[in-house]
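Here's a solo chain for you in structure tokens, the form predicted alone.
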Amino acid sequence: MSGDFFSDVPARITYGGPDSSDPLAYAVYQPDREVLGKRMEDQLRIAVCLWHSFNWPGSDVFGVGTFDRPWLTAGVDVATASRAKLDAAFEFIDKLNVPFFTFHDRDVAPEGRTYAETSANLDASVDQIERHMARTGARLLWGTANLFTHPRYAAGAATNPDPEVFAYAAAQVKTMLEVTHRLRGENYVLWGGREGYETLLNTDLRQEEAQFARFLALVAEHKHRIGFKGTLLIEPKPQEPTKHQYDYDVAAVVGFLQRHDLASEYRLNLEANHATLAGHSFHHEVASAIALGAFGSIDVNRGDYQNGWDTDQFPNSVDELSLALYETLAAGGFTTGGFNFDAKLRRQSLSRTDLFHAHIAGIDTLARSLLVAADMVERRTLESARKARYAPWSGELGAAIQSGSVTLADLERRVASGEIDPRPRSGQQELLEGLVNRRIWAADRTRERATKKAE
């Protein structure tokens, strides 16, 4: 497991142009490209995650991992295993040229036999971490804890009907935030990735909610015991491997962070594939977010159409990623996030450098989507239309509504009148669809003539 991991690729990912044959540069990302007054790179603001791409072995249901991952092996010694997987994460990370980085706790060092073991564990990687970041400039994103893994969480975390596994996930979140904190991370996510239930029959609703609560307010009483400045973010998902999980969408958790006095301690991690997942598009999970004043950062991936579940695959959709990014550079862009890689090669993706090769394109949508998202911020193509069509809201009727002066007899009275008499309009729904793909259509134009000019 020594030397370079992935020794067919070039030292740096660079930008080759649309026009370029080859499948290790960039065709449009171009990290110092200015976009809206920022540089390409900290618009979007990109990021390695360490589990699907380096602890993942490409398993699935049906059969055993396939990927070429040595401290993956049974047997290897925790220690060198741990060091093998960082070396070659970040080998990865400073060959891609992106600035970002992402984990769990279980990610970087195994569990031990005892929590003392496991701590240890994790101190040695996270030296070694350090050590990384310093040589490569990678900035961690945001760090998470894994509390869905081991069987001590099959019924749950926060919301396990035994305090003891409450307990031990707070000790587990408490070390991963003090550990993200030391790193410098921008923000930290919790992810309930079994914070639900499988049946009715056997599961208290109303104590379950108080424990997710209690248990959300303990972290960010934490947060600000130890000067943590970064953002903590929950991150929605529907179902999977729950039936039904109390994180459910955009709407779900605001309204539980509402009810339980936490919306100012916590924005939302926003994943593509658990949008759709809940009957959503992704395009709604980011409006609603940036609506209900709760964005914070995406996880890009996309699901399979065919598929009922979480299938985490790279994106590879102009069309649908343009429009999420408009919503978030209309509302002024990232603050403390980004967009997070969690995306699974598939598994007969055997080579080591299909690993590159789904970042690079991956990497490639996003930057072709932000460029039409630029551009329709520029030009007002969504915006105008929107404001036309709630203009009455601004006249003398719609402020009175708002302003509550007026009483529904009020109302009545003028419709009995005849003085209120609405007639349907158009909300051209197929005319925008047409704008926004004439957008589409004239950035990737915009992107060839500038091009060719500098060439």
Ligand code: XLS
Second form
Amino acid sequence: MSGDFFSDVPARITYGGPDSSDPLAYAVYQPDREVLGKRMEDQLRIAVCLWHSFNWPGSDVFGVGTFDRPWLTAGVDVATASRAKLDAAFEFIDKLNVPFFTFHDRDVAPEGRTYAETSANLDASVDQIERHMARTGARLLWGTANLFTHPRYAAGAATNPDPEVFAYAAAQVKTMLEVTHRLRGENYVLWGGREGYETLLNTDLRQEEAQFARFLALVAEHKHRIGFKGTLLIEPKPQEPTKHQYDYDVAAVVGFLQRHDLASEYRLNLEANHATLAGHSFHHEVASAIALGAFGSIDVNRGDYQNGWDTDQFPNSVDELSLALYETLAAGGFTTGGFNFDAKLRRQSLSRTDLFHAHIAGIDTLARSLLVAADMVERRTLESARKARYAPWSGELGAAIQSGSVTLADLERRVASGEIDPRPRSGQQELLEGLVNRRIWAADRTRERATKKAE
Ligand code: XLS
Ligand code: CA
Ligand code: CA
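Could you output the structure for the form predicted together with ligand XLS, given that the previous block was the form predicted alone?
Time for the whole complex; same chain goes first.
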């Protein structure tokens, strides 16, 4: 079965350049091209997710699956289905030529009739994953546990009113953290799933917050007990499936972590579509996580401007991603994180090859955004303007205020005496927007020059 699911696709997607007419080639992504002192592959650290791409049939709330995913057909036995799914997934990752993948426990092994059967299903799949990793060189960016599909989690996992559900979720996360450790995963992700509420009428907010904090403390404790050196990541999302999710956005999660003395144990996995659902730009969420010292990894995708749910479309905007990448690069880039394609095909994208088209276009968008961002970092396009804007804070007054050596009364005296009389300065927003656009447009010329040189 290995290696024959995507038979219309060549063994390896390679760089074809901006003028290539081959849709199964990269126009921009060149893994070995050096960008700010690192290979492009090492800057972007791209991952394929196994849920949307291999474990989702193309169903929606009105209709059943439309995709050609034989392992999801009713009646196929568990072992055969898991094997076929993993063979196809690793064929895909290998052909796409990206370094990482991500998965939930339930993406690779279904829930059995008993906990023991579920664990056996997972063990068998993890053995296969290990063999595929050895064969292809693919690495695990992060693992995670699905604490939202099974009916037991309808009222939440860690925040469930029933401590037995908390215990079940704890068992599941312990197992998956150990699996992630065994597969040398670089991070472990906790997305809140159903940690939130449908109605406040039956919800004790204080109690649920305490439960959630206890759960996260137990996970951190276990990480150290087993010697897992990867990063623990929390993934903010404001709503869906619940009306309100506790991990609403970067600011809410960092506040929660600080309240419970967990800030040194967790960083954040930011998803573009979750940022927009929260009413923020993705740029805002990335910049906030960096400013608060909590940046970890990224789930790259996009929402739809005309509707308000989590459409998880493939990213296609260089304008938007360049700014998020700029913040990331200016802060030193990823450490254990990367760009995980938490993105799904549209329901009508039926052909097996559509999965390649979607990823190739998304990866080229990221690669192009990386080049723009690197250019802006090198030219200090935004940095010089920001520095100049805050420069007065290094003067006598700014330093005195920040060090706490002046009181409100001192400040009032200086204002009243006429010594302080602020003159507003331009924020230069349009100038800066124009400068960013110039770098985006110039990336075409930079790319052309690089291509010409290579010829
Ligand atoms: C759902 C989340 C989920 C997490 C992993 O909206 O994006 O897929 O990334 O559980
Ligand atoms: Ca996600
Ligand atoms: Ca999403």
